[in-house]
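Starting off, we have a lone chain in the form predicted alone, written out as structure tokens.
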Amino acid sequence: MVSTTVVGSYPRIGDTSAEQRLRRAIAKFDERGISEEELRTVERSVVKEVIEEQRAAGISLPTDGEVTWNDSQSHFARHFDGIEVDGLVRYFDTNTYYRQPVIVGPIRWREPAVLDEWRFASSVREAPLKAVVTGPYTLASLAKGDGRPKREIVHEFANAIAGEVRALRAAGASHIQVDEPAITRNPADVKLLADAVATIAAERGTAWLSLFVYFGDVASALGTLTSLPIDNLGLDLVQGERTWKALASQGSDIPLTLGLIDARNTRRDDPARAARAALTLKGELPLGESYVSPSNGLEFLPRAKAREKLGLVAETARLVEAGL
């Protein structure tokens, strides 16, 4: 059965007054007009809403939308020793920014970053809900270093993220995804990433582990990525156009998450066309055990467009399954 999922992030703010409530709550919190507990209450109401929008659209493996994350870097770095958080830096080639982690000493996991968030989100959905963590290669690539070799920094971040995965697994998380967009900028570093993923995989227990790479292609690194100790590999097949040819020639022994729906363009995708493209890979990979998803997180789109994209993901998956 071809399933559906999302990559992780989702717009927290929409056009309606109700969908603006988190923005108002954050402004009041910054002005000390409401307590942190009151802000959390609003955040959790948005998490519930985001999960329901995914369920209603037919997404079988949702996330919490990363509603409580300020960004994908500092959200984890704040919970690690050896890191300080600095000013805003542009996040890849997007119109968003992240607070840059600055390495000031040995990096160690101190406490969970997403465990409480995952527990709450899971409590409002009976079916599995995917936990998402930022990968060690991306954390190392986007941080300001302290002069040590990158290999050493990636290794320390890998041990820290392994601690996060261990905590999630112990709490009952059955599906965990590691995000590694930075590898698309330098696929030659795939051996660094592979070593880091092996460190994380050693802590996942029986949990399903996925690696998702996006914002570009990984054609030259595909063979290494599909041989990692993971259960699923997620690929951006919109910006990663060259990855299509690599998949057609090399295939994959593990199921994939096919990022077929453009998460960075408001234009309406054609599900029939996306499904036909996916079906060209029939016989080259376990397509019936794979997922269809957006190409990356949906946070870069207006909320109404993100909802539309969810429906397009579900429609594409139905068409792929019908053609198997």
Given for the second form:
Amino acid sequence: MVSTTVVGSYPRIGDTSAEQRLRRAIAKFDERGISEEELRTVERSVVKEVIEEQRAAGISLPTDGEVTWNDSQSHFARHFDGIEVDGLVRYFDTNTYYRQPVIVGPIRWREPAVLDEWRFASSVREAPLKAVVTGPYTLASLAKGDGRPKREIVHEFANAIAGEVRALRAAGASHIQVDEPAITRNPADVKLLADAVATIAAERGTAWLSLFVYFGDVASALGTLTSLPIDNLGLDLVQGERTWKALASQGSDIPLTLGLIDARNTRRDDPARAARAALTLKGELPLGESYVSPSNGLEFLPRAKAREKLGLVAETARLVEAGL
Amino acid sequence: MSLLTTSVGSFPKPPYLTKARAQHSKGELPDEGLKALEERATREWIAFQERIGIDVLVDGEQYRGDMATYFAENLGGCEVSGLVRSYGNRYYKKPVVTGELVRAGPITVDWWSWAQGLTKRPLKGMLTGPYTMMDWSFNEHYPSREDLALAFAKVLHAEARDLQRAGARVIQIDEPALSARTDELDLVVKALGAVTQGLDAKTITHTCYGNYDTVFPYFNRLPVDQLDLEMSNSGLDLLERFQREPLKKEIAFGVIDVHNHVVESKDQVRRRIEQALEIFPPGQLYIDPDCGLKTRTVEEAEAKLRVMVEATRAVKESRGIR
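Instead of the form predicted alone shown above, give the structure for the form predicted in complex with the partner chain, please.
Okay, now the whole complex, with that chain kicking things off.
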């Protein structure tokens, strides 16, 4: 059955006063007006709300919305040895920023980065909740290097992320996704990424492991990506429009997550059109075991639009299923 | 006159204006009431810049919310979105392009003329560039990113001409999104060129917080007279590249980190200026903060600007630069 998921992030505030309680709580915490525990309480109420919005829209494999993350790079790098976190840098073409990790020594996993967040989020839901980690190739690409070859840096980040995956798996995470947007900017590096994914996959145990690539196409790297030791490959088929042609000609033996709904634009997608496009791949990949999702995390949209997009994901999946 | 000081554009809004904007958005304060306070804050910032001795002034954008949304609010074919996150606990609203862009009349000219009337020093006309407007908008109308960028360029060119006609000698066209997609750098050059073509005023483009490795060769191709760059946040690491590949236009060199509450010491800023002078002659070099200061408090912004001017003055005195 065609299923539904999200890529990871979700707007943590909306336009109503109630939806802005986390913004107010963080501001108060910064002014030392509330304690860290009080901030966590508000944060967790938003995580619950975000999970509920996904459930209500019909998303079968949700995430915690990455509500506690300031950015996808420093959120992990702060928990690794050999890294200092520096100034703000633009995050791809999203008009958001990340604090840039600076490599100052051998990179090693020191402590879990997302384990507590995943534990809490999965405690409010009986069905699986997907844990998301930033991939080693992206971490290496967006960090400021120390002069060592990129291969070495990717390898060290891969071991560090493998440590995180090991911790998640030990805590019971059954669905883990590795995000690698940077590979869309340099698909020629896919061998580097493949080695890194193999390192992570060795730690997954029985967990379902997915790799998601977004913010562009991976047409030239698709063959390698669908041969990785993973259970699912997520593709941005909106900004990565060129991947369609490669998919049609090469297909995939592993199920995919089809990022069909535009997570970067407020324009309302046409689920019928998206479903028709997906159904052109019938016979080329195990469509019935695949997922439909937004093209990337929904945090770049206003909350109300993100909610609308969740509904469009569910509607598209229903239409694809009906067409099988 | 060389080694002049300037600012990038925005200054923080004083608490009375922030409060008034909130009241206005709830319908509790009429337009005239808000405008009077925006004028008061602008007067205060112009007076402050004159008092500490900044050479090329800005109006501080006290009447603007977000730099892209401000233009969206004043263009036909544009709406404004709900809130989206920028970084940490900061959020903004984005333009939503729902139809053909139409400029019914000048957008920034009245404010520029009024603020320039408050000072004899040059005041920059401030526009948000066409590539950035495109990249930061949700596009529900135009068929491609290029079509939308060039549509923005058309209305911004008309605005720049009106600013020049009103007397603006310096026009800054901000392109912070310049490095967003390295495969679109030719489009940045094309769209920016469509704005600056035929202008006699000095033109500047400001950009910041990008990864400039790929962008660097395009710096000399940008159709403006001056490049305004964030340098402190990135540890001045572009200086070495400028030494190898000289910039053939003026540079405004960011010496103040605008994302940090800590006010730099005079010695720290002085060292940054001295490092810049190892590469650029004083006549080519302007000194300013990394970016707009609107995210700081008024006190922090004032202290940072004071340090910048004092450090520049100290360097000029020690080197006999006039």
